[in-house]
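Below, in structure tokens: the form predicted on its own, a single chain.
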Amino acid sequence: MTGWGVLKSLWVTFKHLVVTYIEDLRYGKRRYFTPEGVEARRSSDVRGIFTVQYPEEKLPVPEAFRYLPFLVYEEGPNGEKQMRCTSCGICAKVCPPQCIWIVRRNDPQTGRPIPAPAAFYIDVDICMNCGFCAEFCPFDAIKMDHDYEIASYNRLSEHIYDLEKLAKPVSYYASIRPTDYALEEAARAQKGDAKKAGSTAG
């Protein structure tokens, strides 16, 4: 036990300290609080410090990153929300922790069900972020969000999301998942063309 290993580890730490200051001088103000600086510090050949100064700096999340579900709505010509959700209940059935509750809407005159939710709740503290709800939804009405900063002081008022809190426009979905959105729109257009061709042939 000569302590040689301890001295070697201290030397490595000291080298990292010195290199950090050298890199700071080399990059200048671009080293911190800029997208370029974050990318440089998260690369495989980073030298010196690579800590991200959260929350002022945040690592970009990949497009396929999933956190909490949200409901997609189309924006009508007069600005009204046209929910894609038909309250079919498939998402609630496949949800492993059973954190989704749906109240179906009924026609007040006939009492028949209307394909739209009267209420939609997700307990985000129970949600395990598996994405089954989005995967099994036949109407592309529920998707997984990128927003992971949901800390609050009141669980009951803040962490049980209702229809208003869950609803986000399709333009938002296109902005966070452009690849998936483009594929879905292409598939939807192809299905529409096939339907038109079928009706024309008939």
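What we label the rigid core is the largest C-alpha set whose atoms superpose within 1.5 Å from one form to the other. Residue numbers count along the first chain shown, from 1. The shown structure was predicted, so the numbers you read here are calculated from the model rather than taken from an experiment. First, how it differs from the form predicted in complex with the partner chain.
Taking the rigid core as fixed, one finds a CA shift for F50 of 2 Å or more between these two forms. If you fit the rigid core between these two forms, you'll see the Cα of K15 move by 2 angstroms or more.
The two forms, fitted on the rigid core, differ between these two forms by less than 2 Å at the CA of E185.
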Second form
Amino acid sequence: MTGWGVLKSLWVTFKHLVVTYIEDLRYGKRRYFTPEGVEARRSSDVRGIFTVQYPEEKLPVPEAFRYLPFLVYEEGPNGEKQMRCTSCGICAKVCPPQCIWIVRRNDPQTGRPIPAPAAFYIDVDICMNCGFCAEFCPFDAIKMDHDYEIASYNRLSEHIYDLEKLAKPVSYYASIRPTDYALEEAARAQKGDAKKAGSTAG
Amino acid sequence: MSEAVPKIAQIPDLVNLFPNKVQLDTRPGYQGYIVGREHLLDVVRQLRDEYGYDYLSSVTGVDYLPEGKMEVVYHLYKTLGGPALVLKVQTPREEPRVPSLVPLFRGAEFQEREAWDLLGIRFEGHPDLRRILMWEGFAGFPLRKDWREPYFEEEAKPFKSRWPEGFVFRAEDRNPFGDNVQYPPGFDPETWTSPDDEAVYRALKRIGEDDDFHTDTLVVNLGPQHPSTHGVFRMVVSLSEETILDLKPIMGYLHRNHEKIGERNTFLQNMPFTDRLDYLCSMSNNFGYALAVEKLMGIKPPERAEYIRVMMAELTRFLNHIFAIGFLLNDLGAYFTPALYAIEERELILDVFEAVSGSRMMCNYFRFGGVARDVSADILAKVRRLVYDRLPRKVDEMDEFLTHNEIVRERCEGVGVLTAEQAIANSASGPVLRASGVPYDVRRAEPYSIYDRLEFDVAVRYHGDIYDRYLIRLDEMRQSLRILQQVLRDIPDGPIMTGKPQYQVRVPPGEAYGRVEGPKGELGFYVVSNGKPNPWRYHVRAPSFINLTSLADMAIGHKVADVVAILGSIDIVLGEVDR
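Take the protein just shown as the form predicted on its own and give its structure as the form predicted in complex with the partner chain.
In what comes next, the whole complex appears, and the chain from above leads the way.
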């Protein structure tokens, strides 16, 4: 019968419309502007409306999420920043758009290079968020961030991140990527044990 | 013995078949045959007509600067399935000329134009040898090895200025805009008008002189800015009343010379760049490129990685097809209701990609010999819920929603027909080819990864119209779910990477063509290595680019309003068309 197909299509859209209100009634106030509501709207059995009311609501990002690199530092006993970076340059070499610039630090007396960066720049306009720098860093010194709200007014002055802007404490890293952090710490502890065992045996 | 086997089932030995015309390519790491330039048409015609090599998949050029040669590489396949027959034609670099294959395969048209545009190889006998991706006022041929781009820094990455004395600079400060743009001699940007536009307009078919009604032909530009064209894409059509007499697609507005960037990059650095080709299907793009380089390196990923790869590729196919259907309906005028239903499901799949790879669209997930991160049990459970429960329901809902809708059928049935012969000759691939009745799927024709042990049917439809191109996407989504269920059932534990992850891979000299059945069609990567850290040649066989060859065949004779729907049914992404 002509028209039956159109009616069936309209029935599908009608169901979509109605189910949104049914879900609203079912969840009540918990549906919007609560973490629970956001989580429900992204689960695999979500029904009704999908929309998340950004910026009032935000989707939590998964641990693996990557957005712009930062440099990890350890906090010393007196609060000083001990950069993990040794300025080995692997991140600068692997970077596909070549947005990392590193100046190696030299010992003022001997002129020999010492394992710390004198300067470290990332042009965030060029960075393509591929995550290679974090993936291939042998010292776990550069990691990908979770903060994606970085809009600013001035491209020329704000979009080249220097050492100060890039440095973030290891506690921050542990908070955004707990699983990765735990794995790395375990590996490091194991390595340390092996070294100790090796030195006592030797 | 060989008499008993019909010629079409043989893999011919070209050296004996064409003595003095064809030589074996004996360079280490290379395969196939080198054909004498003047014999190319004869050899290919015989291969096509007698041996069943009826599908010209890829045509591309390579600039061998040190040897002073240019080479054109052809990958021929049988639509019956089987491995490639690789032919090469060499020509001196000073005046590169090769006979055009367009008289035999219309599918060579765009690819030869591309090789002319980027490498300056002249294809003799090509009916319409114009620039295709670069603009007409462009000077030089950018893929030649001695051509340098604006903001040129060094021949190959990594650049030496980045470490250890890497004081930051902006490329435009060192080399201000205007100082780096090359124009042809005598060029004035103020007064210049494109000669090619005139040529296009004049080349269009018009109403004949003997028309007694004395009507005029109307030439209309659809695009470049046009909401229905999925991006910046232009179609020039000539109309008789509302009926299309002729159509020419014009592309390249989003061109960024992906291949030149790829040749400056190291092998690994190309991986995130492939994401940006067909930005809806970054996982499939990664897959094709990883296969090509793994072929060169001679490594294979471990079992678990293979399963993860197939899982990601099929999820990508699902999201691409549901998205394509949604946007086809947009093009038909059902504004955004079906598209948003599609986007909802895509959203859930993108959540999986984000949790696995760290990014929703630019996944950058595959590595040579494996994948970047393991898939946790949580994510597998989520995929399982999607694949067993939600997505099958949603395909059925889409089916119920659209398939029998009279408006959809009225607009789609019998419109934009592409016959099987045309589809093969035009090198169409993917759903476009299979909707025309050619059951050709790379996953079956030349299985890669673990597809040889998975159970699925090659979807095929026979009318070749928009409606069948819509239906085949539904079929393929169901088959993808079937594959995903097997993958989830069988996925083993184990490592996800062969060997240690390396940022600088050693790739032995040679050439390789890796191809996958991407959601849009056959996605191929032709990579030439000379043993250095950067590829010597990196070429992408972009399915949506080559599928556009069929656009004119589909559209001629239909109303101008149908063009938009026909284009929607091909399913293109301009990031891949223009590269």
